[in-house]
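A single chain comes next, written as structure tokens; it is the form predicted together with another copy of the chain.
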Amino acid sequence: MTKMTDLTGAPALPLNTIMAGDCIEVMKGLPEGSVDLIFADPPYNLQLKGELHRPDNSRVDAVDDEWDRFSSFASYDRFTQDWLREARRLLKPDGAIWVIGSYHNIFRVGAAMQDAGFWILNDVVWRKSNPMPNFRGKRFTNAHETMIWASKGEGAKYTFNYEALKALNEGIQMRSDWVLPICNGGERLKTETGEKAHPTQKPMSLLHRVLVGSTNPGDVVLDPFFGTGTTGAVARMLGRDWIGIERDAGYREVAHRRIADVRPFDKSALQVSTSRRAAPRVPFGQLVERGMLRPGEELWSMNGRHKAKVRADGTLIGDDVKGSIHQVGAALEGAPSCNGWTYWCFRRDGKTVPIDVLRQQIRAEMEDRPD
């Protein structure tokens, strides 16, 4: 493959094509701690009836039942670990990966995940709504497939829009277990002859799922088995840059077509909902310091049970108690911790008001004139 540098000399990374090649071999040429998030379907590989090929597509020629499964399995996940130790190198340090699979390959490559460092933050059940049933009534309709979701590393950070997902979810916090409709219809990618461009094409709700849940516009995607592009398509659709790895070409020109296509959202429609976290601090003795409350004021738990005295530094004292507002009142009710906006109020004409009210004067001033 053609090796690329950028002014400083360190290789740049291809936004938005689609590489050529097997991935660990382009995934070789890429350099450390550059993608923020990668979304992998590898091969499911394990039919063991009949003809079982290497990563490399040679034939691997069954002597007996016992050397066939070892020699199989043991190629499998010599192929796995491949590609997740070039996939974790890729990774930036909060980075992130997605693993799609069935029973087949998932177990196996679940483990390699975890001795390879990776850190499972949640596996992810895809429950389809339309699946195909089991024609003979020897096993269960084989309704769902999992996906495992991890960080680079145990500690390691990592991005998650919960309010967004929450909002998705109509205000209820998403599950492990999502019911979506397999890939079919209009979305479902065909060839002039009329046949399924690929077999295992993903839906792309599916993949809106995954990148608004745990990308920002603008992170970079890698996708190392990118097939006919979905990872691509939903990417290029919500403001985020991605990598593509394909070694067929008539998947890559399906590919190539079908993102060209997509019409990108509106910026506008890419900002989701955040949570308080992502707001500025404010610091309580502001409020004193700009008169919303006066030193020597009285203030009162929300459940009414205790009451404590504002002092000129922001801090407050109460019974045999003093320091900030989360300190005395995690004190006063023996609690581990306790929020003191949200538990703290004042009185202002007979009413009691949370204090955090307070608090969401300021940070609306602030936003009309950030600092």
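Instead of the form predicted together with another copy of the chain shown above, give the structure for the form predicted on its own, please.
Only one chain is given; partner chains and other molecules are left out.
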């Protein structure tokens, strides 16, 4: 593998590149603490003992590739421990990892993640709306896969775009069971002979939800089992940088062509809903400093029962109670706490207007400033 360096002589990230080779060895050559998110779709170790057939005796195109074969559970565990160790080394302190798997491997992977120091945040069930049936009729239909989402360690920070996922879900809090179709139709990549280019190609909808929910534009996303490049394609569309690692030349070729055809979304379309906590902080005193409210002006409670006067230092006084907009509101209501931004109003032209309107005006100005 060709090593790259930046101007300081430190290893540089091969952004938006598919790297050839074994994922563990390639990861060893990447700089520590350089990746924001890892999405990993490792071999499932299906342990198939022979061909699968439908009731009409036609052959099922199952996963029987060499990369999914391990001599024993112990061998698979060693492989898992090795790539997870490198994955954790590459993550930034506030980075996170998603690993997807089936019942064949996800429980072993989950234990290995905890042993490696990762802190599990959620297990997310991808419930397939159109799963492949169980042709033998001896077990339940395998209608889901499980994803483990984890931070780098207990107490570590991580990105979670809660409001964006809520918006994706029509204003309802996103649950940990996701109903999405498997990859089929026009999205399914095929070889020149019409066969599946990859047996376990993941749908773009799945990666879209993962990346919108747990990364921001400009973040670096690493996929150590890149396959035909779903992670890279979605990352490119969403304005994220990506790195793929894939040892199979055929998969790399398909992924290169696929990603080259992807058109990134316009930057303005990449902005997502954010929580109020993530919005810029605006002190109430700034409204006074800017003359939006004047010292001596009266504010009224939303319920109309109380009033207070604005003071020059950005505090209020009402009924001999002095303090912040939150403290005075709480005292007048006899409540343990109060959100002064939604409690207090001012009057203009005979209309009662919440003071939060002024705060939002300042925030809009802050967001419109050029970088």
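C-alpha atoms forming the largest set that superposes within 1.5 Å between two forms make up the rigid core. Residue numbers count along the first chain shown, from 1. Everything numeric here is computed off the predicted structure, so don't read it as measured data.
When two forms of a protein are overlaid on their rigid core, residues whose CA moves 2 Å or more are considered shifted, and Cys23 is not one of them between the two forms.
Core-superposed comparison between the two forms: the CA of Glu289 exceeds or equals a 2 Å shift.
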